[in-house]
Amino acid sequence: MFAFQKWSSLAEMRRYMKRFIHLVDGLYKLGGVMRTKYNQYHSVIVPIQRYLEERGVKFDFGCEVVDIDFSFSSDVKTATVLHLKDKNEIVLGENDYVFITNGSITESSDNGTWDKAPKLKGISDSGSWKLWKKLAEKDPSFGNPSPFCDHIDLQKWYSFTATFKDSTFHDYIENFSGNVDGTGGLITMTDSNWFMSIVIARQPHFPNQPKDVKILWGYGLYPDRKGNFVNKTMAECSGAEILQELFFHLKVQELMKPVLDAGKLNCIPVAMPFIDSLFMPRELGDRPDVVVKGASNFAFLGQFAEAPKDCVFTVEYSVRTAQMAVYGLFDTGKEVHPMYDSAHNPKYLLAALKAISR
């Protein structure tokens, strides 16, 4: 319920019953999820990297830290210099602060296309996989990323991005589910040999997208296992061809020759290979705290530092450890956000106890 493969962390799972028993009730229909507008990017990156620049901050994008050196003392560890994939250096200063993103669960994705499937990477493609291993080996308190990116085959989904010219599909969906585009959950093919799913974002997806344009998400778990149609693994599928074995778990097959024939729709596979990372079974340590014992200028950031109590997966847990590494380095007078603790209220875990026997 909590997590997409079997072997995914337990202890996760358990933050996950903690963290939102209050909204067990109404998991089967997934009420209480809060969705943006857009996609995420241009609702919630877009704004604040504006917001940003227009308050002086710069941003250098295609900038690539490869290693970070450090001086170490009995009870201090201060960040000093930034390498640069292009051989430059960042020395830093006494003012000079660095925010560290380790680990990512996109890295080293790879788009196919309508008539090409994508090719599976790994860490040597990665680039913060590789600088978090070399942050690790300088210091315990730095982590262990091996947990999260050593073990791809249980890590890896394949994805696809769909496209249509055409609402034939994106009506079918909406009668079919009773759910207009953005307010359901997602449609899980339970026969389905990659165990595949779908989703209709709420429409348009994109500030720009036309009125005559759909577009849906959608992944498999199993990309290893032949179609239950299609005579090939969904790693060896072109878009075209996880079209066609979706069209044939939904038998929508004759309902879209015609959109296929006019060329009308176009699906995107990517493989990703550290996806389910977050999921992995770890130990206590495997991630770093946000700041650890003795930083003086440096701070963990995102799904791979350790926030206690609180779930990954989740844009509030990437805020909180940057509240959390803000607020520890800095004289803020300002506290992390409370968790909302829903745990110890007999209302909701009542209503918990009726939802998972119903």
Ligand SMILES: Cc1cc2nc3c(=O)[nH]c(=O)nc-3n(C[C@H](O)[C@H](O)[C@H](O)COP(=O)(O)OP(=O)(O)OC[C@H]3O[C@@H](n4cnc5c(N)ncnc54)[C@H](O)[C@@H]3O)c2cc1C
The other form holds:
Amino acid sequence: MFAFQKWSSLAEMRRYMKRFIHLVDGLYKLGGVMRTKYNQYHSVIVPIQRYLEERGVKFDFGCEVVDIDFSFSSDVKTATVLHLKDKNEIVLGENDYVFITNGSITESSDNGTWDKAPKLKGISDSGSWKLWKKLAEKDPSFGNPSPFCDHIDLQKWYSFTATFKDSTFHDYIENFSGNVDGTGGLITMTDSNWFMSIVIARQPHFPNQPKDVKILWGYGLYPDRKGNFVNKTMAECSGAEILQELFFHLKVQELMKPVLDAGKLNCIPVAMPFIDSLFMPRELGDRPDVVVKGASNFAFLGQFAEAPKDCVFTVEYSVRTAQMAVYGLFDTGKEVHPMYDSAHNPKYLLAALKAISR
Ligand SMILES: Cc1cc2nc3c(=O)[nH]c(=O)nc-3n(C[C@H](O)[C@H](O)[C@H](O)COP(=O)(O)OP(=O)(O)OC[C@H]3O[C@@H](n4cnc5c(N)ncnc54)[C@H](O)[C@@H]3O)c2cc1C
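Alright, leaving the form predicted on its own aside, put up the form predicted together with the named molecule.
And the full complex, kicking off with our chain again.
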């Protein structure tokens, strides 16, 4: 289940077990997981962006930072200049602060189509990995991106989004799983060579999604293996071929034939070269501290900055690093939200023990 690979970081797995031990009892049905009404972009990002814009925050999209200059004294590190691609540099003033998302799991993703497989891109197409590599050369406290971005074959997997102008598939899954859309967990096809999973979110998943349109998201952890039905690796497959493989595993090929013949579905495959980067084995110091020692006006944010004890592949982790950054650099009098400590609660330990011996 989920995106851990057999070669993923044991330290991260340990963190997951400790952090979420209270959820182990309900894990088989993903009980305790909080879900947003729509997809996370529309439910989380858009409202926050609107809130901030109303308060005068200016967003400058399409703007790539290619390098950052720093001045280093014996005990103070200060960011001084942002270098932008195809734009003028920004010289930082006394009251300017820089928050750097070093590394991102969606970098260099590529979309295929119904009849075309996506391309596997690399670091040269990414913004954040190239930037972090440059920064890491400037000071050892800025971490080491290499374990997270230099092994694409271990870090990649492929995902897909299917759109149906028809409810046959979703009705079938609801009946079969007993879960109304948006209430179930991942459905993992454990016999699948690609190790495929699908997730049926609450419908509509997008605020403007028409009533008769249903969508699902899925992925395969082993994209270099040939399918059980389609004689191609997942990486070589178009959207149509990925759905053929999915329908084969769920034994719904006959059921879905009329929908397919009527052209009432689409599937977009996506190559994600860095998606599992955050689970790669790492050493202490590979992830920089959020506010490194001596930093006067900058901090690192996101999945590749160190938030002790918290677990990556979550929105919460990135939010926590942002809290650590702001509360660490400014005198707000506020405390970073503590993490729920269930690992020392006998009630949860007992429930978890029972659950794993079921
Ligand atoms: C398929 C998928 C499913 C997920 N499911 C869940 C889930 O169910 N629950 C959960 O909690 N989390 C989930 N996550 C994880 C969560 O979405 C991420 O951890 C979170 O969005 C990371 O946020 P971030 O702001 O740190 O980084 P990002 O969202 O990666 O943002 C980094 C930003 O920096 C920009 N950028 C990069 N380089 C540069 C540069 N040089 N100059 C300027 N801008 C740059 C990028 O364009 C991007 O906008 C999922 C992630 C994925 C991909």
